[in-house]
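Quick heads-up: it's one chain on its own, the form predicted alone, in structure tokens.
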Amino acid sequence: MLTVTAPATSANLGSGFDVFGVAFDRPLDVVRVERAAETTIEVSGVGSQYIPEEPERNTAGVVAAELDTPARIIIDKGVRPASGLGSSAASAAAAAVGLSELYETDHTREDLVRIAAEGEKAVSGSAHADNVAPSILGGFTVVRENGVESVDATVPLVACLPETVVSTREARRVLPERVDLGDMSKNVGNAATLTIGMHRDDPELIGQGMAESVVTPARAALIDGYEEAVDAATAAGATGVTVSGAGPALLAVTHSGDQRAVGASMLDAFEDQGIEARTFSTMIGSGAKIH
């Protein structure tokens, strides 16, 4: 039996809708795979009661079908479902890397990003690679129509997860159908700024580049206490705060040494609104690993 870990991720980063993503150094999904006549899924861990074990409805099961690699797949969830932290992508990423190794395929990691994205259809209804790309490749990733680019970065992050649920499908439904040309121009500039910041490991540039006025406000409206948490985090030293993926998690970029204060400020802000939340400090980390 082969064991693979794949990390939580954050997609979009504000200005990079469906394009940007980062891998965390924690939490992780742990996935074990072994050859079998047909694919079966077993799930345990955080939120496992909400995850289907039918292979055709599970991201890891869909990946096994795409690779034509039937297997017994055992998933220990470390990334909570419906969190905005790439839970379904972590399982898909770990399965893709593990099954490719188990069956000795000739797929590259970039190939596996596309295959793992097919697994995301089981959750969101369409193949999105913005979470599976960093979960497989690690670092900061940019998904393009015909490929994916990645770069290592060392930047302190704080994720805050309020105890509320925002489904990926609902977060898609609230998006505007049209975008103002001026908003698009500002967003291109912000996305470029963020990318330069990642190359320089510069939290100030990354925070500035996370600003976005189309997708973020629409999704933030689904998260009670969002504005208060953002204001508190910024006052505590965060250089930028945005919705992580589809939400409800928030992602804050900080300077080294400010993570604890930023996390505590967001917890207090949600508590003042009567909402329980938890935070964790992390760094931009590496992708899926075979153990």
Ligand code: HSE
The other form holds:
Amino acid sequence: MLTVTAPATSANLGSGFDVFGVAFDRPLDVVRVERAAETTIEVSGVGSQYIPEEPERNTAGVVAAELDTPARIIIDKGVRPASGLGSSAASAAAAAVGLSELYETDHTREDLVRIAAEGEKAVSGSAHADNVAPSILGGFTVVRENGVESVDATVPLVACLPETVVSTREARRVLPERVDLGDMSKNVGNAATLTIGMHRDDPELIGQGMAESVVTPARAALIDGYEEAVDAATAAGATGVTVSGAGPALLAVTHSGDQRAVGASMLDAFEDQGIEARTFSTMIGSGAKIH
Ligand code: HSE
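Any chance you could show the form predicted in complex with the ligand after that form predicted alone?
Let us now look at the entire complex, which starts with that chain.
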């Protein structure tokens, strides 16, 4: 069997709604694949009880169909579903990279981003490539209608996942349909600033560039304890904090010496609200790996 790991990811980073993404070092999904006459899926690990094993309803199964690579696919989930940390994308990314290797296709990693995004779309209806891109390519990624760019960056992150559930469908339903021109202009400036920050490995610029006033406030309202956690993380040294993907996880950018304090401050803030949470301290990491 071939073993592939693919990391959790965070999409949007505030100003890059449906565009920006970053790979984490951890948590990871571990996916094993072997050739078979028809595709079957077995899922274990974190939140596996919520993940369908029918191939047409599982992102990895849809990827196998898209690639025409039938396989026995065994998924060990490290990324909790419905977390805002790219759980279904990690399985799709690992499957795409693993099945392509297993069947010796000549797809590039960029091709596999598009194919893994089809898996996400078929399963969730409204998925985008902004999680599968970093999970496959690693680093900081920019997804456009007809392309994807990626760049390595060395930046400390802290993700905080409260034990609450936010449905991605609801997190998209609350978004405004129209955007004020002034907000759009500010957002272009922030997104550009964030991109320069990634090139310079500069947490201050990245944090400033994460500011966003259209999507983030609408989604923050769905996450109990969000404002308190942001305030606590900022006081502990986070240079920017935002909703990770569709939530409920939060993503903080910080300096490496402050990761522990930022994580602890967010846990305390959620605990004060009676909400359990856990944190992941990570650097921006690599994409899917074959072992
Ligand atoms: N960009 C997507 C969103 C990520 O924010 O809804 C979750 O699929």
